[in-house]
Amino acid sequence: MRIAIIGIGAMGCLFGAKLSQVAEVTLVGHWPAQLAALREHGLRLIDPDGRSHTLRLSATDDPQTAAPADLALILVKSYQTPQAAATAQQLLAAHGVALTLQNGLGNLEQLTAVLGPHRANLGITSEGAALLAPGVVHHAGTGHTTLADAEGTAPPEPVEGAVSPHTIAELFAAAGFATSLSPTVAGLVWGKLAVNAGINPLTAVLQVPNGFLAENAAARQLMQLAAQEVARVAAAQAIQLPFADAAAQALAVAKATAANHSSMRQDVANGRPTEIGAICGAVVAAGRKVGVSTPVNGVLQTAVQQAEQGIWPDAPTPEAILSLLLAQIEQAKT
């Protein structure tokens, strides 16, 4: 199978490295330093246990080099999805499909708008990866990947020869990713959204690893409140999450990925735009439509936007910032 991975950051490189052992993989992206490092030195992948190895991967900024691909795996930031959809259109074979494993809401819809409803699918993953330097990626924590099994809910005329979710799941498993299928597309998205809304913004504003949120009482409270808000907005839309308790799930993920530095934390630390608009911003917008108040996500959205701009709270410690955030949430409720 020919796979094009659109996105050459930490997650794109992680999936590219492992999938290259079982398929023909090309990484597609536009970051000059990363492309140069991958071409000159290969990818140095550091495993969760600290062992490292170097792999030679095909990497390009020319989508035609990866054509014709049977599968385009979309692993860019949510705000880059329109560009990724256009790239996928260029490099996919006539029967090729795109699969998004991105954070946030709206990614599948944007892919579908360009590629059509038969050629885009959705998944979520809790694999953790961090880019330590161009060409150096730390597989910070193993997780689980779930793919939407469109059987029974797909359009009536799927593309002939298109790779199925079952085939992709088998391929992922062969590459070493724990993978399963789920028939609930919306539930997958909102379930991951609940966890991301709880963990990512707080780690970005506090500049702490995920585990801090499980250990600190105030951080744990805010994380769980944010996740619960997402669950309420989902419930108002009759969307069933893949777990019973959003607060408990966010806590479990924070513990399981304790050493991981969330992608949003990395983005803020490196002066890059974040996905806050597709996470907390999307929750606030959806809550407004269905009449569910979302003060926690609203405050976290503003805090991350300020951090993106280098506007930090006048608080010297994570504990002081947490106190400030809690006070702002209380004010937002009035």
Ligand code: KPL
Contents of the next structure:
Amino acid sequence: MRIAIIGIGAMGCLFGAKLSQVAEVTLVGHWPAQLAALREHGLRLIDPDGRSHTLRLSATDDPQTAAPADLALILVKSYQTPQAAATAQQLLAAHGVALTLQNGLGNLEQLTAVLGPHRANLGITSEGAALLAPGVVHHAGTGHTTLADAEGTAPPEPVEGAVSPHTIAELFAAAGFATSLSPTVAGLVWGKLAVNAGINPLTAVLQVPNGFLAENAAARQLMQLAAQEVARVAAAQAIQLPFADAAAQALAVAKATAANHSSMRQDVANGRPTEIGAICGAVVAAGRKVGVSTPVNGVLQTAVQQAEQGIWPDAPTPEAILSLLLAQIEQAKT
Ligand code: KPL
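Beyond the form predicted alone, can we have the form predicted together with the ligand?
Next comes the full complex, and the chain you just saw is listed first.
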């Protein structure tokens, strides 16, 4: 199978490295230092146990080099999805499908708008990865990947020769990613959104690893309030999450990924734009539509936007920042 990985950041490199063991993989992206490192030295993958391997992978900024691909894995930041959809359109074979494993709301819709409804699918993943330098990726924590398999709920018109979610799941498993299928697309997205809204903004503003949110009482409270708010917005749309308790799920993920630096923390630390708009911003917008108030996500959105601009809360310690955020939430409720 020919796979194009669109996105050459940490997650793109992790999936590219492992899938290259079981398929023909090309990494597609535009970051010059990363492309140069991959071409000159290959990709160094450091496993969770610290062992490292160097892999030779094809890496390009020219989509035609990856054409015709059977599968395009979309692993860019959510604000880059429109460009990624155009790239997928250029490199996919007529039967080729795109699969987004990104964070946030709206990615599948943006892919579908360009590729058509039967050539885009969605999954979520809790694999953790961090780029240590161009060409060096650390698989920081093993997670679980779930792919939507809407068969039975809304049978898609099959595209002749298209690779099925079932086959992709088998391929991922062969590459070493624990993978399962789920019949609920919206439930998957909103479930991941609840976890991301709980973990990512706080770890970004406080610049702490995910595990801090499990250990610190005030951080844990805020994380859980944010996740519960997402669950309420989902419930108001009759979307069933894949778990009963969003607060418990966010806590479980924070514990399971305790040593990880969330993607948003890495973005803020590296002065890059974050996915806050597709996470807390999307929750606030959806809440407004269905009449559910979202003060926690609103305050976290503003705090991350300020951190993106280098404006740090006027508070010296994580504890002081957390009480400031809690006070702002109380004020937003009035
Ligand atoms: O998805 C993640 C992210 O960092 O974006 C979590 C699950 C929070 C793992 O760090």
